[in-house]
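Below sits a lone chain in structure tokens, taken as the form predicted on its own.
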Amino acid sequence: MDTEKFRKIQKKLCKKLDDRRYQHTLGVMYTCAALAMAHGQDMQKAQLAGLLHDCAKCIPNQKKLKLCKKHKIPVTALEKKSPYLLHAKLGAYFARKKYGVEDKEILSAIRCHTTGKREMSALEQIVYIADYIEPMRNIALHLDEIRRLAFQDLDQCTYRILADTLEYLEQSPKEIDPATRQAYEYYKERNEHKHG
């Protein structure tokens, strides 16, 4: 993608997003960067991804639950009671549909990044993990460890992030998404095979 065309993209997301999610938004574009310069990935694929991983964030719940409704999006009785988690599945709609994204991969890793996914690609991994670790996030459980694991190693970082993350929505009154579950029990068993 041109730069002219990224910069369009940018400028007609701002205008969508608040101030503190477009900041978010920055953070995780340019971590986006840096894993994929780290991982040998493609860093234009991976700062788009970054860019457009929360499009959707900043439509109200009920709208969500609307779009999804008009444009035929599949809702999960999990997502109708919690339509915050739709902003994933809606994100990679709106980056096809409103910003002309047709690669397959990145729209994958909209669509997954906040749930996770078993046997995500590595920028599924890159989007996923970047959504954590960017710069003005602060109140996660190890976050020191897992932004150094997420430059050495994808996999372990990715099983840490889960681990954390399901420990954390079990002491919540959240529901977890299957898929987080799915994810964890996928990189807990491929964690141990590869360091024992």
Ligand code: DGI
Given for the second form:
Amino acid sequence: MDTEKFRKIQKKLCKKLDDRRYQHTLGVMYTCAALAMAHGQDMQKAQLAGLLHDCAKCIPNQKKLKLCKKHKIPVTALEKKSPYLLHAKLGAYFARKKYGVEDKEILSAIRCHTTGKREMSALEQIVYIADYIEPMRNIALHLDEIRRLAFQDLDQCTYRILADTLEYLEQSPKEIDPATRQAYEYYKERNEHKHG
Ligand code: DGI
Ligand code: FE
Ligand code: FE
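Switch from the form predicted on its own to the form predicted together with this ligand and give that structure.
Below is the whole assembly, all chains and molecules, this chain first.
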């Protein structure tokens, strides 16, 4: 994608997000680029996925549900109870329909960035990780260790984030999406296999 097209997307997106969310978005975008560099992945694709990952975040929850219905995006019973989760699916939809992104890998990285999923591609892991570690994030536990791991081993880093996220969710009234649990089981097994 050429620079001008990228700038156009940034300008348009900036109007759809509040300032805090836009600053987070830029943090994720640059962190995606850095992780792509570290792991030999396509930097442009990673940046674009990072830029658009939360493009549907600032839509009110009721409107998220309405928009899913309107655009025939399937909503699970769990998502109905926690509609904020839908910003990922809706984000992928808008990335294509409103921002003209056709790349399937980018769209799928946006779609799974909140819960994660089993067998993520390197690009999907990069977006998932960057969202968690970008510089403005500062409340999660073990961030120093997770930030260090991000540049060393994507699978181990993904696993650590999933483990901490599940622990956080289990202590909160929030329901756990099957994708989150499946991702955790998958990366747990994968890391045990790799590291004994
Ligand atoms: O959109 P962001 O705030 O940048 O980050 P995100 O899209 O990763 O969303 C983070 C929130 O999503 C965080 O509070 C944990 C929550 N989350 C992750 N997996 C699940 C989940 N919430 C529920 N209810 N169920 C999940 O499985
Ligand atoms: Fe998000
Ligand atoms: Fe985010």
